[in-house]
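Below, in structure tokens: the form predicted alone, a single chain.
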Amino acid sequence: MSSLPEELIPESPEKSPCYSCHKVLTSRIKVHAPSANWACNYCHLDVGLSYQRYETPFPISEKCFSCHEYRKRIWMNKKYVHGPTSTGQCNICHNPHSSNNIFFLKKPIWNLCISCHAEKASGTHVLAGFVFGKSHPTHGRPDPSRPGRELVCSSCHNPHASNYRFMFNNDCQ
């Protein structure tokens, strides 16, 4: 991981212009290390135009593939890439700023995948008869991969890129 430029970050929070307006976004209980440090132009770009003046780049994967190039080595040469790591839009699914949720993620894992992916919250998945009788659960149980946690859909499934058809964990990268 690439370290933040000294220069971007702000002596104390209180010293960014950006602090009294948006200290909420770093309110929450994981928060990114741009945001962290107030280092609000690493990420937005400062375009001079007044109803904009601070935009992101779009796709935003660029900036965020600045300081996480290994994920784009690694995501980027498997067979199957999720749309939007492919679209380059990683805060479809992430808040770039702060979250509540493991890795940054705007909702709880199973939440998040059937707000794109309603089909699977049924508990009638792919396999369903194979392996759990009528129904396979996509959540509310053990994840037997995983002892301890519970069963979400990245128990089985990468939620950015594989080598295997329909996403599948089998490669564990």
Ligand code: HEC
The other form holds:
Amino acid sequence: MSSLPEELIPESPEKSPCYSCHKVLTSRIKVHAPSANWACNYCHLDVGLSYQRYETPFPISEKCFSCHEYRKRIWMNKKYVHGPTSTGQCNICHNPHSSNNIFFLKKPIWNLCISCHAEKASGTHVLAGFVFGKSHPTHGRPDPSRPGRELVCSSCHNPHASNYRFMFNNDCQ
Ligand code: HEC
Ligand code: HEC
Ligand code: HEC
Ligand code: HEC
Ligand code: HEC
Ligand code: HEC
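After the form predicted alone, can we look at the form predicted in complex with the named molecule?
Following is the full complex, with the preceding chain placed first.
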């Protein structure tokens, strides 16, 4: 991963021109490296005294990929790329500053997924051909394949990209 340009990192957070008013943005449990270093202008462009001052590029993905370039290489070469990831809107799901959730997610994973896929909110998922028409749980149990993690949508589906249909993490066939 490439690192932050030195000149964007203030000596201490208090020396950042943004700190005095926006310190709440880094007050959550997990703080994302560029924000933890108060390199705010890496993403917020200082384009002068206009309404758009400190606006971020739209979509934000090229900024994200400038550091996470390995992911770009992997994801963008997959056969299927998930809608909001392919349009570059990483910030629909991730908070670029900080979060109380893992991976700086804006919501816990299950809640995040059903915010768009509302029809999956019943808590079970009718998997075609699943034993005798029963449904499968999508949360509230441990994930046997990922020790320490709860079973969630991303246990089976990749939120970014996949070579398998339905964006499975593994080919379930
Ligand atoms: C003197 C206080 C102050 C300072 C210093 C300050 N801001 Fe703000 N900023 C505000 C206020 C007030 C708002 C509007 C209220 C809100 O959305 O929280 C705001 C809003 C914003 C927004 C949202 C704009 C929008 O259209 O929603 C961004 C982005 C932003 N500031 C970035 C920055 C960055 C980057 C810095 C440092 C370079 C900075 N601000 C420094 C007070 C400040
Ligand atoms: C990695 C890129 C990135 C960095 C670094 C970053 N921001 Fe942001 N910021 C964004 C994006 C993208 C948004 C758009 C809002 C969203 O979707 O959450 C945003 C939104 C904001 C907003 C308005 C909405 C909100 O979330 O409150 C403020 C204020 C802000 N940023 C200030 C800052 C400050 C201050 C820093 C430095 C500590 C900073 N940002 C660092 C990308 C970044
Ligand atoms: C200036 C470089 C930089 C930029 C720009 C940047 N990141 Fe990061 N990111 C990092 C570093 C360094 C880490 C590892 C340290 C940490 O967790 O903060 C990281 C960690 C992460 C993690 C956690 C990874 C893990 O395995 O736990 C996520 C998720 C993430 N970034 C998403 C984003 C998104 C989304 C954007 C764009 C809005 C973005 N990053 C932009 C440098 C960057
Ligand atoms: C911002 C809205 C949004 C969020 C949040 C979202 N999705 Fe999606 N998802 C879409 C859209 C739009 C499509 C259809 C376009 C496509 O296939 O990429 C889609 C497609 C899918 C598909 C493929 C369906 C098919 O028929 O192949 C799966 C699986 C999926 N999403 C799983 C998830 C999971 C898991 C999460 C949570 C990590 C999630 N989605 C969060 C918008 C969203
Ligand atoms: C639909 C929601 C969604 C979108 C859009 C999204 N992510 Fe994620 N991201 C997630 C979830 C959920 C996880 C955690 C997956 C898991 O359970 O391990 C994650 C994990 C990550 C990680 C940690 C390691 C990894 O590879 O899983 C990084 C880095 C990351 N995302 C960066 C990005 C970047 C950059 C973008 C934009 C190009 C992006 N994400 C778009 C939901 C999303
Ligand atoms: C145990 C693995 C598993 C979990 C957990 C899971 N899914 Fe699925 N999902 C599947 C399988 C298998 C399919 C293929 C279609 C089928 O057999 O019903 C599928 C299909 C889908 C589809 C595309 C077809 C359709 O029915 O619309 C979407 C969208 C989707 N899942 C979203 C989600 C969301 C959102 C969650 C979390 C609430 C989730 N899935 C949790 C295994 C899973």
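Numbering follows the first chain given and starts at 1. Source: prediction; values computed, not measured. We call the rigid core the largest set of C-alpha positions that still match within 1.5 Å between the two forms.
A movement of the C-alpha atom of R149 reaching 2 angstroms or beyond is seen between the two forms when the two forms are aligned on their rigid core.
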